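Single chain ahead, by itself, as structure tokens, in the form predicted on its own.
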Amino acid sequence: MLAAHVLARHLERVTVVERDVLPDGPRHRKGSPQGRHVHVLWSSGARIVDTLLPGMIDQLLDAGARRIGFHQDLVTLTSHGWQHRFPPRQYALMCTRPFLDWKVRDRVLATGRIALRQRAEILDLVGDAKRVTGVRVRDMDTGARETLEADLVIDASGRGSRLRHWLSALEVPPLDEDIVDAGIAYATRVYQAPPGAAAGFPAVNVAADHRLREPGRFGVVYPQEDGTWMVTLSCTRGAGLPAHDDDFLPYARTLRHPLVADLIALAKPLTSVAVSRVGANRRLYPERLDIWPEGLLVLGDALAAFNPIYGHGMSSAARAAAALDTELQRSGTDGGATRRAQQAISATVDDPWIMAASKDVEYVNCRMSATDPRLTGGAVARQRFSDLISDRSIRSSAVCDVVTDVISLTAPQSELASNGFLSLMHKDRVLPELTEPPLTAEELALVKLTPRSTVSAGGS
């Protein structure tokens, strides 16, 4: 949709070829099968969206979602502890996914410049190896097929995406593709909140310790904006996952604290588990063929597609389609303009996609096949940078703030290797360890528990 947005600022017509239904509220569709689980959307993203369509955000808030202040917010049980809570840098937006879709589609299909083939699915490109014209495209109900020509087409299809398939019709050379795929899997249920829970308890996240060399086990606790909460639970390959109600709270037991299953404990389920196995890290290089067909783009999950634990899918998205506004402001359509435009877009997605795969490829049984060379080479000692960047930032305000920076893809990746700050690991102040959740007791008493220990909740 925000593509689509987009190219209508830009370009006479629209057309998105669609093979759902698009719903008329906040409802599930089977081609957004992660849809079911927690979704967040990164300040940076958040705040392309806003540009994009101005007043967006607050018309979100608004409506029910709730913004998450990191790590103000947020009770974090990190690989190398709890995380204390910072005032906050960045933030997320924290609603369920066809919530998010449904406020975004109507505001951007409101315009009127955009035409909707719904129940249609595209068979193949129209072209060659030099320019693509067009889709053929098949109506799903009827069967029949007609050709759309277009100036530009750009595939927004997700991780289903036959562009591969298309492209070596066309007789270009094949996509180079990095896979690196730890196994994992996710469950979700949906649960009524405590009364003011939803808006007075932080999110929780409590995470799998990667150096201790088995499957890694993970649970959130996420605020939806019908006053509920989204509970996913997730695992990596050979930790096993809960696929039936009755084992959904057992397993949320065998996390490494018991936070997430004493909160579930108390609350009310509202949905039965949903269990999805998709979440291996995938990119393609267009980028790097020396051949690329004029009119065709390809962005978001179909160019590359990160573990969702991580919460980028959404953000490097919006910053796919602000870089596409960018370049055809500055060439449009004309020759040698989409290459340049692709190459753009997949440079948004380089420091999202090393963030995942490097961080996926430290959790046992992870397959991989891939060429970037920051994957292949130098493990080691990428794994101790990282780990000691991961011990500072959870106790260190400063060091978190550059942190939090960059995994929200408001900062470039390259600052944490920068002099400064390299200089600030070594010079602001490490607060203690703390050995319980930062929570206060007006927090333990919305959800009716009571601390195991006395811990403060401030960053100073």
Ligand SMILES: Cc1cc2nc3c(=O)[nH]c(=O)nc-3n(C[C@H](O)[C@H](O)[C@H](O)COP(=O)(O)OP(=O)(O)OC[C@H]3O[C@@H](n4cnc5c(N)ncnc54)[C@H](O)[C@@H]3O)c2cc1C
Contents of the next structure:
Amino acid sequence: MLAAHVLARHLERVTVVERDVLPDGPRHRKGSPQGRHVHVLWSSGARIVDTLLPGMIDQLLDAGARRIGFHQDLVTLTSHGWQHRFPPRQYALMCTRPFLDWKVRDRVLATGRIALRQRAEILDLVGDAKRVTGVRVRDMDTGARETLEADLVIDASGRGSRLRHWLSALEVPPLDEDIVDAGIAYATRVYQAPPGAAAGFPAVNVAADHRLREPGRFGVVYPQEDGTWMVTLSCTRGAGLPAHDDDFLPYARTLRHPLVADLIALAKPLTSVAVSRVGANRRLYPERLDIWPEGLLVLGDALAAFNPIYGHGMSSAARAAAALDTELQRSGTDGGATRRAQQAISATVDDPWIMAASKDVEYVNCRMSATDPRLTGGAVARQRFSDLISDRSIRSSAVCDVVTDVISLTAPQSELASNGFLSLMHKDRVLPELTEPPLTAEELALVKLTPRSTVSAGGS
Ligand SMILES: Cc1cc2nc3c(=O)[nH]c(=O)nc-3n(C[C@H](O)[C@H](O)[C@H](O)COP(=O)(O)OP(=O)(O)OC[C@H]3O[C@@H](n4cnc5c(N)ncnc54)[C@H](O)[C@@H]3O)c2cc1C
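Next block: the form predicted together with the ligand, after the form predicted on its own:
Every component of the complex follows; first up is the chain already shown.
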């Protein structure tokens, strides 16, 4: 939708071709199965959404989405221990994915400048290796096929994109593809939060420790726009997942800390468990090809999809839309413009890609087929440095600020190698390690829990 919105700013006619009927409300749909699981929009993505659709973030907040300041409004057990709740530097917007999509879609389509072809499936590209001139579309109700001609085709068809196949039919040389597959799976239930807790209790995140050489288990309790908690339990390959309602709470008890289990034990479940095998970190490299057809772009998950635990997919798609906007403004669509636009779009996925892929290769049972040299050479030294940063970041406010800028995709990952950051790592005051979740008495009272200082956090 953001890419379509950007196109409509620069081009005469824009058509979105979509297999589903897009619901007129915050409802689930087949083509977006991930919408049943937690989705956070990092502040970097939210700022882009707000630039493209002014006032959109306030509109979402007014309608109930929560703005979670990192790390003031989040209680998180990282691989290295409990994170101190430093004053917020960045934030994440928390609400259900169907709600976010619906609100954004409503704003984008309200301009009346985008035609929507629903229940229509793209079958393949039309054109040749030099230029794509349109798409072949099948009407899913009648089976009728037609060609839609276009000066520019954008593949935004998500993780299941058939772009490599479509390109080979046009005799474009094979696209390089990297895969880093930690076997991530998600299981989610929605709960009625205790009165006041959806608005007044922090978001909770209990992460695995990748250094333990065992499959990772994770759990989050995130407030949603309708006063509910969405609880997602996730794991890397080999850790199983609760497929039945009765197994959900016992599985939550196997996380590194019982906070998630304690919270859901008190809350009323509103849904059954929804389970998804998520798929790998996967990245295509169109920018490496000598020939790239004019009139074709790829972005979003179709270009690069990440382990969702890092919450980068939607912000990455927003960054691609922003890059597209800049390139269309600069060069339009003629004379090599799409190749330059694709290069700019591809550059935006590099940071989220390397953050997710380099972390996931550390999990046992991770499978990899990758050409990215950063994932093969010098991994041990890099991991040590990354562990050192994680250890400081949870206890040092200034280090945490820089790391949060990077993790939220606000600052480039290269910031972590800058002299300024290295000197912060040495100089900044380091607070004592926390041995229990940093919750206030008021927060504990909201959810009727008592301090559990006896429970070990399992940090380093
Ligand atoms: C479990 C899970 C949790 C996630 N959590 C987060 C999170 O917390 N934060 C975050 O930022 N990201 C998260 N993500 C990632 C996020 O969902 C994706 O990055 C994002 O949806 C990508 O958007 P997209 O538009 O590229 O693709 P999609 O949202 O997948 O949209 C693709 C669309 O194309 C349609 N389509 C596909 N093929 C065709 C075809 N041939 N013809 C016509 N239509 C077609 C589909 O119906 C769909 O509507 C998560 C992902 C998963 C799986």
